[in-house]
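There is one chain below, alone, in C-alpha cells, taken in the form predicted alone.
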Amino acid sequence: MTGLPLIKQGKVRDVYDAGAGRLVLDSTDRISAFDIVLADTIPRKGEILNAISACHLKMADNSGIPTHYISMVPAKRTAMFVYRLDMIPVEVIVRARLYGSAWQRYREGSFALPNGTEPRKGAQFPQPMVEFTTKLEASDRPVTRDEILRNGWMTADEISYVIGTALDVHRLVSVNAAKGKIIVADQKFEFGRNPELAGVPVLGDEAGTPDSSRFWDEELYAENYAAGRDQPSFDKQYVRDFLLRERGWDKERPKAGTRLTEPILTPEVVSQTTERYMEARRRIMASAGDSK
C-alpha cells in the first residue's frame, strides 16, 4: 500500500497503519498450509478472500454483531479498511462436521464425539460445537477454557460471549452458503478488543473464507459420505491434501512457522485452487445478492 507504514506481514495478509485508529488489511495471493507459508502464490486469491470476508463481515454488522470492518479500499480489490483491535491470542473453531483435526484426534482417542454423532468421517454433529486453539504459537494446539482463564486471555463472560457470537456468525455464513448449495463443515474466527467500538470482543481478521472454512458441495456430500470418501471442497483443503498425498507431508513436513523459498505445488494444483476459490466466491456472493 503506497505511502502507508507496514505494521506486520502475516502468513497471508499484510497490515498497514492507516491512522486514526484504522488499519488496512491487504489480502495477498500467498497461501499457507499446516502453519507453513508456501513459496507458491495462487492467482486472484487475495481479491477473492477480501470480497468474501467483507461480505460476511457486513452480514454480521447488519445482524448487530460488532466487527472491525469499515469499508473496502477504493480501487484496491484486495484490501479493506478496518478498526484497530487488541487481538485475543485465541482462535475460535466452530465445527459442524467430523473432519480435519477433529477426525484425526477422534481416531487417536483424544476427541470425544457429541452424543448422537455417527463415528464416521464427515458425520454431522447434532449441533455445531466450539473449540479454542492457540494463535501466537508456531503450531496451533487446542486449549481449554481453564487454560484461557488461567492465562488471562479472556474472562469467563468474554468466553461465553465469544462462543455465542461465533455460533451466530457460523449460522449466518452457513444459511447463506446453503443457498448456493455449499455445506460449511467448520470455520475459524478471531476476536479482539476495542472499547471505543464495543464493550465486548469484536469479530476481527476474516470471516467465512476458503482459507478459514471448509466448504463442501452439498450435491456430492451424501454419495461421498456413504462411500467413506474425502469430500471435494472449495477451499484450502485441496492444497493440504496434495501436500500430504504427493509431497509426503503426512510423514514429514517442514517445521511450523517455516516460510518456504522454493515452489512446491504443480501448475495444475495452483490453477485448480484458483478455480475452487472462484467457485466459492460465485456461490456465496450470488446467494448474498452480490456476484462481483
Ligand SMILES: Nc1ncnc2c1ncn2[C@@H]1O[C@H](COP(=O)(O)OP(=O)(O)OP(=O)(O)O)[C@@H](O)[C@H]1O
The other form holds:
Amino acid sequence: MTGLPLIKQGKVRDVYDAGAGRLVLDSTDRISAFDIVLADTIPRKGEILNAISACHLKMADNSGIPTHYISMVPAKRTAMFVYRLDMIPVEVIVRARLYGSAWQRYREGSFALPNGTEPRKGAQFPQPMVEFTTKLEASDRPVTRDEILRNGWMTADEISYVIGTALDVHRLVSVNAAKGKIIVADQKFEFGRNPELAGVPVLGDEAGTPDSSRFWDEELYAENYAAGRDQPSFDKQYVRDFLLRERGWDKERPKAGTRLTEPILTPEVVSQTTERYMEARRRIMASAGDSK
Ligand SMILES: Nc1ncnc2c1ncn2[C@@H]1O[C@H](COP(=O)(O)OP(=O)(O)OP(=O)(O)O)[C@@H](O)[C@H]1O
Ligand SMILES: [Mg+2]
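Next block, the form predicted together with the ligand, ref. the form predicted alone:
Next comes the full complex, and the chain you just saw is listed first.
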C-alpha cells in the first residue's frame, strides 16, 4: 500500500495506519504453518482471504454484532479499512468437531470430552464449544478462564460476552457455509476494545477464512469419519500435511516465529493450495449471494 505508514507486518497481513482511528489490513499471499512463515507465496490467497473475511464481518454487523469492518479499499482487492482496536491478547477458538490440537490433547489425556461426544477423530460435539489460547507467545497454548482473569486480559463480563459472540458468529458462518456443503469444523476469532465504537469487545482481525478455520467437504465427511481417515479440507491443512510428510516436519521443524528464506513447497502444492482457497471462496460467497 503506497503512501500509508506500515505499523505492523504480521505473518500474513500488513497493517497500515489510515488515520482518524482507522487501519488498512492488507492480506498478502504469504502463508504460515505451525507459526512459521514460509518463503513461498500462494497466488490469489490474499484477495480470497480479504473477500471471505469481509463477507463474514458484514454478516456479523448485519446481525448487530459490533465488528471492526468499515469498507473495502477501492481498487485494491486484498485490503479493507477497519477501526483500530486495542487487541485482547487471547485467541478465541470455537470447536464444532474433535480434531487438530483438541484431538491430540484428548489422546494425551488433557482434553475433557463434552458429554455425549464420540471419542473418535472428527466427532461432532453435541454443541460447539469455546476455548482460549494465548496470542503473546511464539506458539499458541490453551489458557484457562482463571489465567485470563488473573492476567487482566479480560473481565468476567468480557469473557461471557466473547464466548456468546464467538458462538453466534460461528453459527452465522456455519449456516452460510452449509449452503455450499462445507462443514466448519473449528475456527478462531480475535476481539479488541474501542470504547468509541462499543462498550463490549469488538470482533476484529479476520472472520471465517480458510486461514482461521477448518473447512470440510460435507459430502465426504461421513465416509471419512466412519473409516477414521483425515478429513480433506479447503484450507491450509494440505500444506501442513505436506510439510509433515514430505519435509520431515513431523520429526524436526524450524522454531515457531521463524520466517523461512528459501522456498519449501513444490509448484504442485502451491497451485493445489490456490485451488483449495478458490473452492472455499466459491462455495462460501456463492451461498452468501455475493460471488465477487
Ligand atoms: N482492528 C484491529 N486493530 C488493531 N490490530 C488488529 C485489528 N485487527 C487485526 N489486528 C492485528 O493485526 C495483525 C494481522 O496480521 P496477521 O494476522 O498477519 O498477524 P499474525 O502474525 O497472525 O499476528 P501476530 O503478529 O499477532 O502473531 C494481527 O496482529 C492482529 O491481531
Ligand atoms: Mg493472524
